[in-house]
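Heads up, the chain below is alone and in the form predicted on its own; it's given as C-alpha cells.
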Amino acid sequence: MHRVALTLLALLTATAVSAQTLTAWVWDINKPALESTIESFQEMHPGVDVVVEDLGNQNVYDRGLAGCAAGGLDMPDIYLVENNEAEVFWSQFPDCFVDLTTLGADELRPAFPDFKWAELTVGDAIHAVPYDSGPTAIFYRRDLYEQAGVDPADIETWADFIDAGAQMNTAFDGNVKMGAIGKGADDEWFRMLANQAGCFYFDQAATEITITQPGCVQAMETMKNVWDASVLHPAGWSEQIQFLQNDAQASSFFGSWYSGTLIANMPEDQAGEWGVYLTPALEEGGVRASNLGGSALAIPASSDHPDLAYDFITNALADEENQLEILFEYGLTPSLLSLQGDPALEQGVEFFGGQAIWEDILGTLGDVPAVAGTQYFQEAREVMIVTVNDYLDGEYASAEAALEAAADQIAASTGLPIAD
C-alpha cells in the first residue's frame, strides 16, 4: 500500500488528536526499525507520540502472557509477537487482542503471503499484521574466510561446510571457529535444519507430533556431524555476539533478520568485511532454504487507542518506503509482496561488501516450507533444547532414539499423539 493511500485513508478517518501516546513492546533491532517510521506516522497524526520499548524477546513474551492472564493489565498499545508463538496467545487468550478485521484488516490480506497469515488468523478473525520473515542464510566474514583459504562458493552442502571448518581450524590453530550453536540454550539449529528437510515439531493441522519423521532425523544427524567435527563454538546469543566482535567466529547460521543484529553490534572496522551465502543443502542438489523467526504486530484489546495503533501498524508494515528503509537500514526481511522484484533489491549493501544480499535471500522465500507454530510450540521447544544438548553430548545411541524420547515427553505434556 502506497504512503499516499495511507495518508488519504488517515485524513478520512483520523479524529482530532493531541497529547496522546502509543506504546509498543518489541525486542532487539525492531526498536530502531519501528522508530524509523514514527515521523511518517506523525505526518498523519500530528501530536501523537510513539514510545517503542525494547524489553527483550523472552520478556515481551512472558509479560504478554502475564498481561493477557490478568485481563489485559499493563499491556501496551502495540505488541510484537513471533509468528510461531502467536497461536499460544490466540488459543489461550482469544479475547486479549483486537480482531483487526473490525479496523479494516481484511483489505490487507492480498498484500501479504498466505503462509504469514496462517498463524495470525483464527477463523475469519485477524489478530496481527505480518511484519518480517526469516529465510535462513550463512553470514560470513570475508577476511577470515580468505585467510583460511575458504571460498564460500564451494560450500554447497553441510559436508562442504564441515570441510571448510577444518580448514578454518588449521589456519587459526582452532582459535577461530566456522560458526556457533546455542547448545543447551536453544534448539534453533534443529528447527532450521528440520524446516529445510520439511519436518517440524507438529504437522500442519497441529494434531500430531512429527519429530520422529525422517526429515527431523536427518536434521539431527546433520547437526551432530557438524558438532562432532569441532568446527562450532558452543555459545548462546550473547556469547556468539562476543565471538563475532572478537574475530573468533567466522560465520553465523540464522534467519535473515540477523543481518540487522550484525550491523548494530559489530565494530566499525568489520563494515564491508561481511558477506552472505545460501544455507548449505542437506545433500547434494538439495533444498538450500529454511526459515527461522518472523513476527507480526498486534493490538491488545485493553488499548485506549486501537484506531491510532492500527494506523501506526499499517503505516509501518504496509508502506513500501518504510519497509524498504527497515530492510536496508535494519536488515529485517519484509513480508510485503509488492516489494518482490523491486529494483531497490538489486542494490549492494555496504556492510556486506556491496553484495546485493536481499536479492539472494528473498529469492529463497518460495522454497521455504510452511509450518504451524501451534499453541504447544514452547512446550516442544523446551523439550528439544534439552534433547539436542544431550544428543550432541552422546547420551543417545542414535538420532531416532533421541527423537523418540523427546516425542514421548511432548506427548505427555500436550496430550497429542505421535505420528506413525
The other form holds:
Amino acid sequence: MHRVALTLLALLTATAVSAQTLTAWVWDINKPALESTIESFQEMHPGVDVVVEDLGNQNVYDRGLAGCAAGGLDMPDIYLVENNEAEVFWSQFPDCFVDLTTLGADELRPAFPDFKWAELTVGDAIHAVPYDSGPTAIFYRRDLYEQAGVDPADIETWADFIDAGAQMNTAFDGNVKMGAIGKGADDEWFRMLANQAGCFYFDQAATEITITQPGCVQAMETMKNVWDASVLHPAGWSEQIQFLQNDAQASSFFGSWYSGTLIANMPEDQAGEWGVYLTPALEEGGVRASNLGGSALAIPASSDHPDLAYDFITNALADEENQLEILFEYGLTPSLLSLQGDPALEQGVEFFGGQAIWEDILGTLGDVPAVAGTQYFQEAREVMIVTVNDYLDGEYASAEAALEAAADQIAASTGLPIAD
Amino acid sequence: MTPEPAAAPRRRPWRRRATPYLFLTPFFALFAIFWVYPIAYSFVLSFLNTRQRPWTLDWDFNWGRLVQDEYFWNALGNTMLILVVQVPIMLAFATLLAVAFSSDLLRFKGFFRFAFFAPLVLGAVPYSAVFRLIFNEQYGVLNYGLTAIGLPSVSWLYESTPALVTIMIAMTWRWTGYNAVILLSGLQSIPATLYEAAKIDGATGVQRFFLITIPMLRPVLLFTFVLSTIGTLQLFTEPWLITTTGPGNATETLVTYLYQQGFRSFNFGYASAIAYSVAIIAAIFSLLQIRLVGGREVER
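Let's compare: the form predicted on its own is above, so bring in the form predicted together with the partner chain.
Now the complete complex, all chains and molecules, led by this one.
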C-alpha cells in the first residue's frame, strides 16, 4: 500500500514537472532556430523546458485548424503561423488564440514594422508577434554559373535570366537547369512575381479579387516565358532540394528564409560555393524586390502557461542578440526594426562565399510592395496552383483568360466580387 | 416464508427482455455520438453558408455551387476514371493471383500469399514516400529502367496523365493481394468434383476457368467489386501523399477535394455537400452492381 502511494506521488510530481514544459509547433528551419533561444529563456525561467516540434508547414496549418475547430483541443503552447494564413484563424476562431495585449504586447508595437502587424491584429487585439519576413532573392551556385560562363551581375531582368538559362542548358547539355518551379504543386512563382508587380489575389482590404489586374497578368506572362524557355525543372519542395544536392540545379528563387534551408540541407562540399543576387526585374529598371512568406508566433488560448509562452516568444523574437543569431545561423530574416542598419549585417556569410548577403537582401525590404493575407488565402492559392499549372501547360489562350477563369472560381468559393 | 408466486413471473420477463438491450447500450451510445450525430449534423451543414460566422441557412448555397463547380466535376471525373480503369485491372490480376495461389503447381504457398498481402500491412505514409522516390523523374528507379531499355523517361509526378497512371499503379500494388486473398477463399469453396467432372468431359483448363471458376466466383467477385468501388470513391491516401493531388488538380479525387474544402478552406458546409454526394454515388453504384452482377445469379 505504501509503495502504491509512493508511486502515485512520484507520478503526480512527474506531471507537475512536465506541466512546466512548453511545446511549440513549427516547420523546417524554425525548429533549430527557436531551439537556439531556449538557453537564454531558461536563464529567466530556470526549470522550464521547451520542446520545439517540426510538423512540416502544411501540417502545422492543418492541425492548428482542426485543433481550433475542436475548441482548442491538442494545441501546443506556442504556434507558428504564416502571416498569409493568419487571418483564417482570427476570423474563423476569434477565441482560439490569446489576445496578447493582455500580456503586454502593446509595448511591442513600435518594435516591428506596420506591414507585419497588419495581418496579426484585429481591432485592438494582437494575436501574434512578428517573426521573420521573406524578401525574395535568387540563391545561386557560383561554381556552376562560372562553368557555364554566366555572370550574375549581368542578370538584371527576367529576360536576362532566361538568356543565362539557355547558356546553362548549352554548357551542361540540359542536365543542369537554371532553376526550378513547383509546377502543379505550388504557385509560389506566381505569388513572388505578382508581388513584385504590386498585385495579389485580393486587394488590401480583402473586399475584391484582384488577380485579373495588369500586374498579375504580367507576372503570369513572365512566368510562362521562363517556363517555355526550358530553363526550369518542374520540382516540388523536396525534389528541388534533391536537384540542388546533386548539382542538377544552379539556382533557386525563394524568400530569404531559403538560405537556412540551403545551409541545413546542402552537402558540406557546397559550403562557400553559394551566392545571392537580387530578384530580376520584370522590365528594364523595374523593382527588384518581392516577398514570399514570413511568419509569426501565437499562443493558443488553451495553453496552461500563456505567461511563460509569451516570455519565450518575446525573448526569441524581440531580443536583438537572439534575432541576430537566428539570422546568421539559420538564415531567417528578422522583422525587428532595431536591427536595420546594424553593423553586424555587413558581416560576410561563409556559406555564401563570404558575401554579406543580409545587407543586400534586407536592403530590398523597403521596396517590397505590401499585400494582405485575408482569410481566403488558402482557397485562392489552391485555385491558382491549378490555374498556373494549366496555363504553363498551354491550356489557356492567354494569361488574361487563365486569370479570369481563376477569378471566377475564387469568386464562387469566397463570394467576393472581382475587381474591374 | 413462501414467496409470492405471482410477483416473480410478472417481473422476470421484463427484466430478462431488458438485459440484452442493457448490454447493447454502450454500443448504441457510441453509435449515436460518433455515427448518427455526425451524419445528421453534416446533412444540416450542407445547407448552411459556412463562409463567414455566424453560419446562416441558405438552401442553395452549397448544392447550387456543387452543380456548377468545375473543380468538383474534375474530381468526380478523376475518381470515375480510376474506378473504370483501375478496379477491373486490379480484380483481373487478383483473380489470376488467387488461381495461382490455389494451384497445386505452386510451392511455398504460404509465403506467396503473405508476400502479396504484405503491402496492406505497410503504413500508408512510408509506402507513399517510397513510391514518390520510385516515380521521381530524375532519380527514380522506374525512369532509370525505362531509359536503360531505350524508352524515354516520363515526368510521372508533374504531368497530368502520368500522374494519374502513377496513382493507379500504386493502388494496384497495394490492393491486388488483398483482393486475391478474398477471392482465394471463394475459390476454395468451389467443390473439386466440378472440376473432375469437367475434366472427364474433356474440358480444357481455359474452359474450366471461364465456365466453372468465374461463374462460381461471381458472388465473391461481386463482393470485391463493391468493396473496391466504395474504396475508390473514398480514395485519399495515394493522391494526397504521392502526387499531392497534382500537378494542379490532375489527381484530385472527391475526398481530397472534400478535405481541401473542409480543412484548408474551412468551408464545412460545402465539404458536407461533397460528402453527401460521395455517399449518394456510392449507394447508386453498389445498387447497380448488385442488380447487374448479383441479379443474374437469381435469374438462373
